[in-house]
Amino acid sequence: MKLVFLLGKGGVGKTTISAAIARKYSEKYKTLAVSLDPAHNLGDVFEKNLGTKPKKIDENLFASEIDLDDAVKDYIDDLQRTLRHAYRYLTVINLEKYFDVLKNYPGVEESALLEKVRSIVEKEDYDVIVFDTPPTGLTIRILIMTKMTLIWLKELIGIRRKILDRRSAIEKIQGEICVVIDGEKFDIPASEENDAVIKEMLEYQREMENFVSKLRNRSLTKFIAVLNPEQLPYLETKRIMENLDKIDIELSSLVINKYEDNEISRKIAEEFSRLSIYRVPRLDETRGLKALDEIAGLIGDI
């Protein structure tokens, strides 16, 4: 499976250049286009009214999108299921006003359109999928997340060898640790083979390391930065550089939409010449396969 992200500013063509870049994947490949955009206008440009199943919009192409208060929900629901799982001698507790208070607590739109998009690329079928990214900041800091998490859940993972490492000195001495709630018994694991939380945590590490070593993987999968000739979308597209090379993730190639031969597109040219530059002409129509057809053209194989 490869794997297409569209970044840039809001209002630069992102959308239109997502749709046609699938539409010339999908000449030889099954190829997905998911919108996470929260102002999705995929549809839109697909002349297709989409949800988050996707819906097949051509031979080989099919389209998407992801609903960002159905993946907060999804997201706190999945959280929940695994929690009480972990923590089984807390089921007898209620702790629906924390998952409540979670609902709210920042971050939570980020962590939940990670996991949407790790869902999307672990279980559906496809050869490519291309994804529609809401603006920057948003963007930016979903792909941030990757890199946090690890390093939050290898200090919680060392908490956590620490608890069971103390459980097991306390259990040579007094032995089977447990605790009675409303009068039902919980053994309390001490080691690492018995205990579900730790495992949990030690596949999900599992998970998203190879989640990231795919982002990171070049010859699997594409960033690709849409801006116009003007100042504001060029310093931005200057940050996003920036801010994937904090990650380890490198920009693959850049789209000019409504390309004009200007100072700004010299300036871009001359700022980004490492990178390969695809020039898209200002178009009188950008929806509907036909439209999207003449796009693919412009951009070639990117």
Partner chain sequence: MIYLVLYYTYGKGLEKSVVRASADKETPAHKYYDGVDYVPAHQAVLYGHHFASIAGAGPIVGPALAMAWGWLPGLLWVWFGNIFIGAVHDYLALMSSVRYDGKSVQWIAGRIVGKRTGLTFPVYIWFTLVLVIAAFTAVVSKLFNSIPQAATASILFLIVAVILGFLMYKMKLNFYVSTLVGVVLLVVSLWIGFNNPVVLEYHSWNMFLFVYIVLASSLPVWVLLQPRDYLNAYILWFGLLTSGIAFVALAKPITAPAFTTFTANVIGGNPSPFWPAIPLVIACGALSGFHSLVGSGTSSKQLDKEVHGLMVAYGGMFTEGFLSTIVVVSIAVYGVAIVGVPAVEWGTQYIKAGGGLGTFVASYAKGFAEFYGYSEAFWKTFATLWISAFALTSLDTAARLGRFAWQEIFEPLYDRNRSLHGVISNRWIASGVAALFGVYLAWGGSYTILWPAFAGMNQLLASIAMITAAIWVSKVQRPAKVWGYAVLIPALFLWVTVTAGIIWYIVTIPIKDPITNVAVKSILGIGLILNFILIAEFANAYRKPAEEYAAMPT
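This structure is a prediction, so every number in the text was calculated from the model and none was measured. Numbering follows the first chain given and starts at 1. So that the term is clear: the rigid core is the largest set of C-alpha atoms that superpose within 1.5 Å between two forms. Compared with the form predicted in complex with the partner chain:
- After superposing the rigid core, the Cα of K172 is displaced by 2 Å or more between the two forms.
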Given for the second form:
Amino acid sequence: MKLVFLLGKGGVGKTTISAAIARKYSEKYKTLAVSLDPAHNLGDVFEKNLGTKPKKIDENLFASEIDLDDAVKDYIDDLQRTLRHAYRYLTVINLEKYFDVLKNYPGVEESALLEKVRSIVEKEDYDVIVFDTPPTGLTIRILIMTKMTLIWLKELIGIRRKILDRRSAIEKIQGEICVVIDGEKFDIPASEENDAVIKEMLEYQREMENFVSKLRNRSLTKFIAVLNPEQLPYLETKRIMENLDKIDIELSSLVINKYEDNEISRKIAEEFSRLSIYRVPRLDETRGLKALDEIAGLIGDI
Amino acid sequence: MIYLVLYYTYGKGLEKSVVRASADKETPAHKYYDGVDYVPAHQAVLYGHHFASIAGAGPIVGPALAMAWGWLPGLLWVWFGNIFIGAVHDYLALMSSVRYDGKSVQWIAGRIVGKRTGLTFPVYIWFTLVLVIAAFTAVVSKLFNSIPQAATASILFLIVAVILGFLMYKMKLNFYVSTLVGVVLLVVSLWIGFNNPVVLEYHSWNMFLFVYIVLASSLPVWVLLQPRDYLNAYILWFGLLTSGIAFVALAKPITAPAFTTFTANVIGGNPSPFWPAIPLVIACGALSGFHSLVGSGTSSKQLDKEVHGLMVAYGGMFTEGFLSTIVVVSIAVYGVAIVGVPAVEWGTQYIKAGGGLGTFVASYAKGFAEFYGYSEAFWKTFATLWISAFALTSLDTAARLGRFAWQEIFEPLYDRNRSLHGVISNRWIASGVAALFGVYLAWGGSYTILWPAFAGMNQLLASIAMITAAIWVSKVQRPAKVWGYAVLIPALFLWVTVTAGIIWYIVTIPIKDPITNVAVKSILGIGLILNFILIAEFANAYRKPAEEYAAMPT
Amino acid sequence: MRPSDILDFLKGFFGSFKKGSTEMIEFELRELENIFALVQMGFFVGIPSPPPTIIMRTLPHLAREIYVMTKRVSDEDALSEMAGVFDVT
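Could you present the same protein in the form predicted in complex with the partner chain, rather than the form predicted alone shown above?
Okay, now the whole complex, with that chain kicking things off.
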């Protein structure tokens, strides 16, 4: 399965390009175009009403729009539910007060979306998935969250192993440890086979590592930056490159949308000469399948 | 004998009128039952546990030094101090902790006597721990220097402990098998050590110990501290029981004088009046400040019924008394021959002639050799290993506690100057400072001087506990007048004695090395200041009407 | 004193050796459990906390660790607990 991620500043025409690319792939492969952009333009481009469930646009071509607010809200609900369950034991902290604050929990937004993206990718119903990403800042945070997750998991698993180690040493000598809280008896796991916590963490680690290696594999995943020949998009694209570099991801290609030959477009060509650069001129019509076909033609072998 | 009688009369009296222990009241072990810390234990089982875990190296050093006053005064202090002050203190500490849900006396002090008391603790404890490090470093260095066979044996013992730790906790070998391996290797290292002494200077041992302290206290506990602590228990009980049998069976005549003079030369070889100096010498035999922290540690959380408390606490002090008695007796029997000082000059010359710990070791060995046979020198090695095993553990734990206390003290700095806080509370610095300070003191002073300084601080800690107990008794429990005094008087007596003792020490005892002199005395000075703050708090609390305490649980 | 009492005494006595053999390790274990739970709850106590997905997946299984942590919070007395486990004299 191949993945394509389109990054870029808001308003450069990311959504249009994503749709065109999806259209191109759909000539040969079963393709899904997913929009994570809160601007909800994908439906406009395909001239269809889109929702979370993928809708068929044409033969081999499907599309969906993910509502970020909904995704984050669902995620927070899950978080709340988990905390409320654990709340039974947290008699010292009055959690109810804090539930509102959970929206501000650091990383909630990017985590929610990361999990959404992962679940779409894991489903593997399609040959190609094209992602129209949210505004750059959020996209970068989502990608960096993968690295943060792995770093934290490594540490936590380390501590957990130390805990299990000591527990098993003690159990060997003193017999099984158990604890009684509020009259309820709890078994204390002392080995990796019995410990739900470490199994959960190792499982998550495996999932995340798989995901990240998929992202880094250039033959499987393409990261494409879309920009206009203007100062701000150009600077933003440079920033994108730097940030992707931090997580060992390389841009595959660049699409200069609304292209015209000016100083900036020449600068872009020069600075990003390592990448394949595609130029799409300003077009009158950018909606509908016919327009997309035209654009697709211009970006050929992307 | 004496113990039994007093147990039933005095002890029971305390129980009834002061603590008002009731078989029906729910103890924390039941209230907070969690299968881990709060678990009711069978009375005899708990007693056995408490009994076994109390003794250490302290009850040996003190009485050995106190022999300069003759064997009688020291012994009397041990026995009676034990009963009227020590056991009372331990019992009340245990029971007040039980009433306060298993909280420590330190915590209770903060609540009852005053907030300031609670806050001065970490500072206090830190300085005490520095003195612990100083005193024990001096003790061990002296012992290693004079009985080098034990030095080798001790170092080998460290290796044995590490091996045991690895087998028992990492490889998870069967408990009894690993224990057996540990004990066997222990005996082996004793034998090897006996035949291969490592001879080094006193100061070299100081430096060796410094490195040891910093390293050992930074390792995870299962590597060295835990296994060694475990093996120490076997050494202790083997030593106690065999010597108990030996000395009772031998029943030899006592050659040392029963009583020399009131002002024998004890501390650092200087004239020391029995009162108020005695608590500075015999610390743990009768009373120990750190005990009050221990008593409220696990035992109060495991008491099944309140009425069990008496046996647990009193019984515990009994062990200590027993150990100290052995020390005194062994020196009393063989001391003269070993030290080479005739009974007449005993008072003045005992310490100067090298008496003290060395004498105990030698006399213990002699008694062993006579009763069990085999070479005296070998038993000397064993006795020294015994003392140093505990001393080394104490050094390790003192460094760890010190690190913790140090970090607690500098907590407030976190908000004011983060980077400075980062540097100061770094674990290597935290361990290093205490160790450096302590070892430096050992460098410049002998254990006959440092030990009393440490004992003084320890006793001050104990007096805090006693005073807390006294307040708890007089304000919260409010028994009949007589019993109130039974708690108050020992508490005040102790406080007065220790305070006087420390002042006397600061004023009269000369310490050769000037920096050590200033350092030790300043530490004691700080202790005294805290002490006076405490007594002010006490007076304050005492004056408060009983109604203010009505809300406290009885 | 009944014979069973003496037996119990001995049980306690020798039992203390066994108990003592892991006392410090148990203390260390509680420390680690405390840290583990604390880190998960970091958000609520002002320390950096892990990505929420990790927390969601592990928190439901952390009853004991949370118990240890909250006990520590209400006990306010770590120094004494430590002093009790790490006997100085």
